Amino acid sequence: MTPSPLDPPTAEMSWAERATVLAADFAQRAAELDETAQLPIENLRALHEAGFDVAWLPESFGGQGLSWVTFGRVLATIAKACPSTATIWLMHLGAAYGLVHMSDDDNARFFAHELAGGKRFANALSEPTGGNLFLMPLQAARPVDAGFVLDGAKRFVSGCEIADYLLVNALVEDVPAFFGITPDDTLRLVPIWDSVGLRATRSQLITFEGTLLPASRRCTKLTDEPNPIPIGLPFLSIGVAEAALEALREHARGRVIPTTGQPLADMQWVQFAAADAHVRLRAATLLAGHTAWLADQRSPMANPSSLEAKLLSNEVAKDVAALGVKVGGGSGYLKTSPIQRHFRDAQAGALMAYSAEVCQAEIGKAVMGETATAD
C-alpha cells in the first residue's frame, strides 16, 4: 500500500505494530465482554504495561511526546477490536491528561506520576441536565475552608468502578472550573447502566453528596496543549465501522445464493453498497487523520476540523453497520453474530458529546457565516 502523508511516522510505526498485536487478543473477548457488561479491565492492563498510557504526554512528564496522527492510528485499531476498550482507555487519557496539562507544577507531576504507576482516571463532566455543555457545568459549588463542595450527579463516567481519581467541572462563582479528585464515601455509583451498545464500558451515574473539591487540586491553569478525547472520538467510530465492513464482507463471501450457486459477494448491488461504503469510510479516515495532524502542528482549526470529522464518522458507522444487517439478511440478526454488536456499537458514536446534532449546528453556523460574509 502506498504510504499517505497521514501515516505515522516512521520512528514511531512499532506503536502502531504494537496495537495490532493487542487488539487481535482483545478481539476474542468483545463478544464476551459486550454480552456480560463487564468492564475491560485485563485489556486496559495490557496497554498501561504495553506503554500507551503515557506515550502521548510530553518527555518533560515521562512520556515520549508521541504524534496524535499515531494515536489515531492506535485508537482505531483498539476501537476496531473492541470498542468499549477503546472508549474507556481514550476517556481515560482525556481526564489524566487534561489535569497535567491544566493543573500547577506539583499537581501536573503528581498526576503523571500516578499515571505512569497505573492509576486510573475517568471523566465526571456531563450532568443529567446539561446535555452537551460538558464544559459548561451548571451545578454549582459552594465555598468552604479547603475548597468547594458540590451536591449534584454527573453521568456517563465511563470506567468509573475503577477509577482512582476523576476530573469533576462545577460551577464556582458563576465561572466553570475544573478539580482532581480522589473518589471517597461521598459519592456514589447508580447502577443504572444498561444500554444496547458498547455495554463493557459501563458508564454509570454518580451522584455527589457534600462532597469536597479541594482548592489544592483545582486546575489553574489555561492550556492550548491538544486532548486525546475531541482528536479520538472519530476514529472510535472509524474502528466501528472497519470491523463492520469486515463482518459484511466475510458475510457475503461465504453466504451462498442457493438458486445461483454464487456467493452473496458476487452480487452488483451487494458490490455497489459496498464500494460506496469503502469510500465514505475512506473519506471519513482521512479527515481524521488530518485532524490528527492539525493537532499535531497546535493548529486553531483542529477544533473545528474534530466537529466535522466526528460527524462524518458517527454517520459512516451507521451506515457501514446498517448496510451489513442488510446483506447478513436474518443471519446477521442474530445475537450469534458480530453483525448484530457492531450496528448496536455504532450508534453511540453519535450520541456522545458533542452529539452529531451539535456538530451539525456547529458547523453549519460556520458555513452560513462564511458565506453571510463573503456576500
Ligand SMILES: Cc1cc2nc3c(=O)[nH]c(=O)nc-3n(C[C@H](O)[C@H](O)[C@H](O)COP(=O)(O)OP(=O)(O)OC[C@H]3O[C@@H](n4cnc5c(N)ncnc54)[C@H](O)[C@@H]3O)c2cc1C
Second form
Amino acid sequence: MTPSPLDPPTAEMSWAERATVLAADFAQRAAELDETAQLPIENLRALHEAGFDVAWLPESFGGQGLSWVTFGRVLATIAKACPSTATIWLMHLGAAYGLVHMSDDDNARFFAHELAGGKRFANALSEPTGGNLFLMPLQAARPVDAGFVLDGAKRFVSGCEIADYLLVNALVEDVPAFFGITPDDTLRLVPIWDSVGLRATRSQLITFEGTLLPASRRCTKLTDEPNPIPIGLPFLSIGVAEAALEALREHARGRVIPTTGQPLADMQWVQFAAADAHVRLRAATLLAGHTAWLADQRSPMANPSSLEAKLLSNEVAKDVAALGVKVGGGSGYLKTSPIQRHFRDAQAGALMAYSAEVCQAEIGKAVMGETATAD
Ligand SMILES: Cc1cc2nc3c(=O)[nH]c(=O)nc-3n(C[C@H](O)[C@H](O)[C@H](O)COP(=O)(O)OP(=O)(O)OC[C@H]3O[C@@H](n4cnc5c(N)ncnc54)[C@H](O)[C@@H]3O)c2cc1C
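Please supply the corresponding structure for the form predicted in complex with the named molecule (the preceding block corresponds to the form predicted alone).
The complete assembly is shown below, putting the previous chain first.
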C-alpha cells in the first residue's frame, strides 16, 4: 500500500493490522452469507471481542478515542472482506455513538456501558415515505404521560433482528426528536429484505403500533462529536471497489485468450481501463481519508466533505464493479464468481442516504452559490 499522510497514526497501526487479520476470516464466509442472506453474527462478535466497538468512543466513556482516519482504514478493510458485516457494524456504531453523544449524562453512560457489554444497536430512521430524508421524519409521535407514542414504520433497518436498542426519530411537537428505545412487542419485523446486494445486512421493515418513545430516553443534546456513519459510508464503497478490482485482476491474469495466447491482463483496453479504475479509486480513498482527517480536527468542513467523498466513492465502486463484469465475461457472470457479488454489492452505496443524487444536489448548490429565488 502506498504510504500517505492520511494513514493511521503509528500508535494506532496495530488496530489496522488486527482488522486485516479479522477480515481474512470474514472473507472466507462472505459468499455463503450472501447466498443464504444470514446475519454475520460471528463476525460482529469477533469485532466486539477485539475491542473495535468502543475504540472510537472518548476515554471518558470507556473508549480509546482513536482517530477517524484509523476508523476509515479499519472499515474499508472489513468492507473489502464482507461488506454486509461492515454495513451492520457501521450502523451499530452510528446508533450507539449517536446515543452516547446526544443523551443526558446518565443515559450516555448507560448506552456506553451497554455497548461495552456487547449489546447491539441499530438505526430505525428511514421512513417508507421519507426516502432519503432520514433525518427529517414525517411521522409524528403523540404526547402521553411517559413520553410520546409512535404509530408508523421504519424501513431498511440493518441488523434490526439482533438489536437490543434502536435509535428512532419522530416528529415531536413539530420538531424532529431522537430516542434510544428498547424493542418491545409493539414492534413487528416485516421481512422485506430479499435484496440484490448486501444481502446479509437483513435490513428489514419495522412497524410501530402504539410504541412508547419514553421521555426519559429522549436525546437532549446537540453534539459536535463526529458520527461514524457519514465518515464511514465512503469507506464502505471503497472496500467494495478494492475487492472488485482485485477480483477483476485475478481473472484477467488467469484467463488466456486463445487467439493471442496472452492473458487478458496484457490487453491494452484492459490495462487502460484498470489504470483509470486504480487512479479513481486512489482519489476516492484520499478524499475519504481527508474527510476523516477533517473529522479528527473537528472541522465544520467534515460534513460537506463527507458528501463529496461519498459521491465519488459510490460512483467509483459501481464503475469498477461494472468493469469487472466486462472483464469477467461469462465466467464472472456465474454465481460461483466473486465478480457478480461485488457488482451487486456495489450498487447499494449510492442508494443509501444520502444517495449519490442527493449528494450531487447539495454539492452543486454549494458550488453554484446561493441564488435569489423570485417569489
Ligand atoms: C443496504 C442498505 C442499508 C440501509 N440501512 C439503513 C439503516 O440501518 N437504517 C436506516 O434508517 N436506513 C437504512 N437504509 C435506508 C437508506 O439510508 C435510505 O434512507 C433509503 O435507501 C432511501 O430509500 P428510498 O427507496 O426511499 O429512496 P428515495 O429517497 O425515494 O430515492 C429514490 C430516487 O430519488 C432520488 N432522490 C430522492 N430524494 C432526492 C432529492 N432530494 N434530490 C435528488 N434526488 C433525490 C434518489 O437519489 C434516488 O435516485 C439502508 C438502505 C440500504 C440500501
